[in-house]
Amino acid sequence: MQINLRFFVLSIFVLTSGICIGGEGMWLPQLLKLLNEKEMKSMGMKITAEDIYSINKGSLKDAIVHFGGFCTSEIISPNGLLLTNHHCGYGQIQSHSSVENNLIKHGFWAKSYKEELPNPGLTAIFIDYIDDVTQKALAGVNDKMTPSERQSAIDKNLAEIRKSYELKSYQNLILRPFFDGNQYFAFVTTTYKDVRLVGAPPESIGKFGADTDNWVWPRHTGDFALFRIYAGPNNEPADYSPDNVPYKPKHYLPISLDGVEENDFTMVFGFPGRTQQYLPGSAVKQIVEVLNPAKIKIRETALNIMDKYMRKDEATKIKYASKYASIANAWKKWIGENLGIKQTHALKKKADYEAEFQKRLSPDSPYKSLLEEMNTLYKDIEPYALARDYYGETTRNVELLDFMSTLRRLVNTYENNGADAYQKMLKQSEEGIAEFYKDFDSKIDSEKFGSLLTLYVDNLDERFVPLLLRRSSLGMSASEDFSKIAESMYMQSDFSEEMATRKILAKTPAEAVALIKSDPFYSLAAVWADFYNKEISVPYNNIKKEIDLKQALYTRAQMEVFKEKRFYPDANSTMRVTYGKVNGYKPRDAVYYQPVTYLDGVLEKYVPGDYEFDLPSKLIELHEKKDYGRYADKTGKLPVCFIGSNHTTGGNSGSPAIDAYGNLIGLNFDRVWEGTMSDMNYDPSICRNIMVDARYILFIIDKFAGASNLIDEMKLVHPKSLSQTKSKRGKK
């Protein structure tokens, strides 16, 4: 069957343009004015969709920056002033802490340029404009074509496009797919490389809850740290230079002291990551069931180790803390998804809307037997599945199982392009082993290993299990753990400390090689990696290769079949917008939380001395004294976070909350417990985001903090009270 591109195109347009209740969906920018504009004002919105996104003029869009590549941030002053989440710039925080001066604990705020700290390597990329390139993208593809030779044929179309575009030297091109392989656009982006650290509040403040709270709401965590951009001559990007100055955007965020009510419209700006809304049920039940249960295992099992250490000692929790933080996240974000998935009767609801699929189908459908094509592909996955997740979590989670990937390059280096290359993969890894060896430790990576090992062997068939990790290779009992074999081969390894890896790479690059290859630890890695790279990844990527086209085509069958249902493109680290509104939500029975939380709930969480949940004494004298400034609510209160049914995902973690008149509101930073499963599964009844009030941003930054420095450079604004003011003098 040949792709009608022209049909699918315009069958998007119709398909999307049906009124739903708001909150669903990550929507182009480009495409609002044709797709949304129209329901968004119906919900509240007061401005256009050519005020978000345009090429013509500074709009909203310019103000919106991708943090890091992993992140979302937003410029709110004339200077360049990022404001982003404390846990989008944690690795930078960290890196400026020590035992002495610990910005983690104490928090840091620039009183001027001077002070601002350098982060290398940390980037913020602005959309310049986007392009849809889905003709050209899927010129000749056809759907008789094998996996590899579609995406041959797509490989060689997108290549002749990045030939058709002239770039500046700072600028790149982005070529993405959406409706799995559907649908093609082209992002042209802009990157400046000089981003400096300005502001983060505590950790008490910016972390506020911790792991216990992650998740969760009611939420009462100041998750914002502030950074700005800086520019070389002509406001353009240029490598890190005393000389830079700060960046003049094409728009930046006024922020609303007005605050939000229930039912007032909202909107996320920024770069979800990854979903998976047009799954089949058999790929939702599978990761649910078998895949998820596994990694929470494997990431529970490393996150009480490394808790125990981090509760002993302050440095060990400095070194670790970025990094329990990182893996905790997920972790906790799958046990909500699958909680959520049952909790709204997801797998049923997907079977009964197979079975309408199924039903609308004609008997001579090319579709006819498509699900049932895709439920045999997941259950021939699934074992290969299963041992790619332990793998990956497996050397994810043990930090020199990791480190041993840097070796193996310059290994191969060596081998395969001679000394020279050699001296430069080196030079160009420096950065990364010294960045390794500052936050790590042995003892604590040892454990990792032997209890995940022990997983590992126990949790999977043996035919996914290399021989040297055998217990009957090892002449171990069949219930014996691996904890001692582990801490053999780290007391054997010269790679579990620096001083002996330092000596191994200072050596001529024959002599290192030979060094490296030698050691035990670097043997069990490498014969570890080829095993897992012949008896799981090739057969798994195989049968994935079958299971993406047939889900390209399931995406398409889907549109074409429910004319009336309303579709979006998944997430893929592209600029998005998603809209809602303010809304509390009951998650359980006799249960429902309001959609704002305040200081007072702060205090009522406060454990002195706990890690977690502990104050600063000056926020606290604050509270006493009810010393809020400005930034109290019309009741005297001040607000901390509040929820709203906006669709997210990560990446979208920093993403600007905005009103209704295209001011700040909020700050995103995370998303409930129980509707995490959002990604495969949006239901409006407990989907929701949870975002930083702007109004607690600010009273931090100039209370708390007293860096009215940068609260000066901001434009703060009462867009209602303007509003109402308007609509008196009309009736008037």
Ligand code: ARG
The other form holds:
Amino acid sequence: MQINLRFFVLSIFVLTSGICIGGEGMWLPQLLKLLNEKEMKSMGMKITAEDIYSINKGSLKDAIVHFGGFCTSEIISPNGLLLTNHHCGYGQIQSHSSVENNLIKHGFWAKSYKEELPNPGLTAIFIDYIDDVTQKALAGVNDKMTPSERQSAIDKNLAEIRKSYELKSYQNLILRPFFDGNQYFAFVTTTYKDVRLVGAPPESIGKFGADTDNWVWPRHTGDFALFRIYAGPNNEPADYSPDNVPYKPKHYLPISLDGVEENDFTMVFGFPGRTQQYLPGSAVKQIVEVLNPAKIKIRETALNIMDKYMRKDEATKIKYASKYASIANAWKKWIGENLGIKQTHALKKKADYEAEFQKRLSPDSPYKSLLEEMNTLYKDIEPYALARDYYGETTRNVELLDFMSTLRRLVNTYENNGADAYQKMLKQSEEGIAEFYKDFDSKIDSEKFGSLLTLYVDNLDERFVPLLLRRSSLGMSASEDFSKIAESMYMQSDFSEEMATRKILAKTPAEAVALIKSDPFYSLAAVWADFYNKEISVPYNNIKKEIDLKQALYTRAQMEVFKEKRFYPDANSTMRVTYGKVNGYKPRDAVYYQPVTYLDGVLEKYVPGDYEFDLPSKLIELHEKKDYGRYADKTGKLPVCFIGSNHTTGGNSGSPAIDAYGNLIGLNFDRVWEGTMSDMNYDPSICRNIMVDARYILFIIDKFAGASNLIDEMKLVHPKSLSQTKSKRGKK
Ligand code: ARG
Ligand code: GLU
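Let me have the form predicted in complex with this ligand next, following on from the form predicted alone.
Zooming out: every chain and molecule, the one shown earlier first.
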């Protein structure tokens, strides 16, 4: 019986890893040749691993650009034209917008280089090459070390590694742990700093469906925007200058007009941010049952308040659009994550996996009690983790609280380093301060503060509430909420108003610092931040260090124990390739989702005047006339979005979807709701990434916007027809 059961569980593993093949995994581009090329070819890929990543010649990787450090983008013309998502460029599009000239609402298309709009602070980062530096990074490190001994040994090694690289002035070295610290890789990067806005569809296309459709399939969003990288002399990076010229890339992606069909090979190349595939079940359970629900509730409260005001007033809507979208995004994702974990019985699967792990260990294995120890540590950390999330979410959602950290830096700088350092810091903070007030509404924010403070105090153990925020200290009754307190604090504080703040900051450093410190809101934030550090952050970090050390062991142990399983490193904002196929899925009993949506579906969702589902009249006309140019598919319909089994996560937004021949076929921008739990537990049955079809992007640029100047600089290709003619010729 024992043996049979064991065989049964074992075969499930082999079986699931069999199904997973091709979907699961975010692979390092320089290791594809060794680990993946054969499989990729068997799935239909026609190019080689060397075509994807090469240090000797231009390869696909030279067209893949880390956009602003938070999204991906790709070069699609010999003149440095950059394609990314509308939602990745949203902050930039918004910053060039006003009520009179609303680029969010009406879109933007530069008709010449001269009209392209600069974006201070925006970067475009290339990966020059990648080295495995594991041996040097882990030299002298052993399992007997305490977390801090291990960390300081590694830090010393990394400093040595850093010294061994000779970098150009515009290059950086990024050193990152992989497999929870069992491997280290070095990335040499080049950063371009002059990145200009070239084109964006109106929001009614680029964000069609907005938050209702976000994370949802079937999807009909044209989530794209165009930028351009500018270079200084010799095509090298330079600060913004009107003299800069369009960057000449080592490689750019041709765009296929042949589109996709179910089961076509696809590959997504980009910078996935963070996943946690190798956690113990106790950690996943904590995320799903304790931390996610708390964060969902806090954000829901803040979102409802913003929404109430945004619906009333156009200017408020513009001010809060970007903030609202980013708060709503993770909120909705966490809800989907919880759904997917439940639906795929992920916790039960983790439990079975751990039972099998335990069973396979030899009696004298050093890993025998590892999982039990981790489970205890997760129990210990839970109250701190919850309090940490409450504090983090409250400060993130209450804008004035968040802004206090800028003032705090100023005060600290003055007190530790004197007036000159303060002046310098003030100069550096200028841009952030202006940005903060530009989009700040103190009425909305004080309402958020009151509601979130109430949640904080009501839901956390009293030991996590600083004395000055307890109802008893404030003379409040046990059931009273904090709205009145919040209102009066915003009334009393100078910082709820830009003019008053500017007045203070214009004074001498000594006077300004004294005034800042005597502000009631500032003092509250300062006391709360100190309290947080001592009572929540420090104990949390002490336990977290222990957990991280055990996780390093557990990940290594899983790799030793499950030899038949293929392991890939968790996402860590480094360059990765994932590949899969165009595939629909079955979200629920009796429901099957097709993998492609069409313009007809956009019109089905159309609600005139709605803030999420309105459409530009030009698009409606083009649809009526079926005026799709060369961008329709074989049946005459215009494809809009498609899904595939590529394993992606946040950060992969703006990543190119690439066909078997190395051409662009789509632009990644989302995942299906039930599949967002792929960050902890990829499941091939429901994990799908969502891409805009390249033909829809071209159609919008060409037929909708009439920006043929942009189409002209791209290279449009027909790989499928070409390969058919070739094979016909071959047969003759
Ligand atoms: N869910 C996508 C991502 O995680 C798109 C977010 C932007 N769109 C939105 N409606 N908020 O980033
Ligand atoms: N929209 C996400 C991003 O901004 C990608 C969606 C996901 O998390 O897969 O990176």
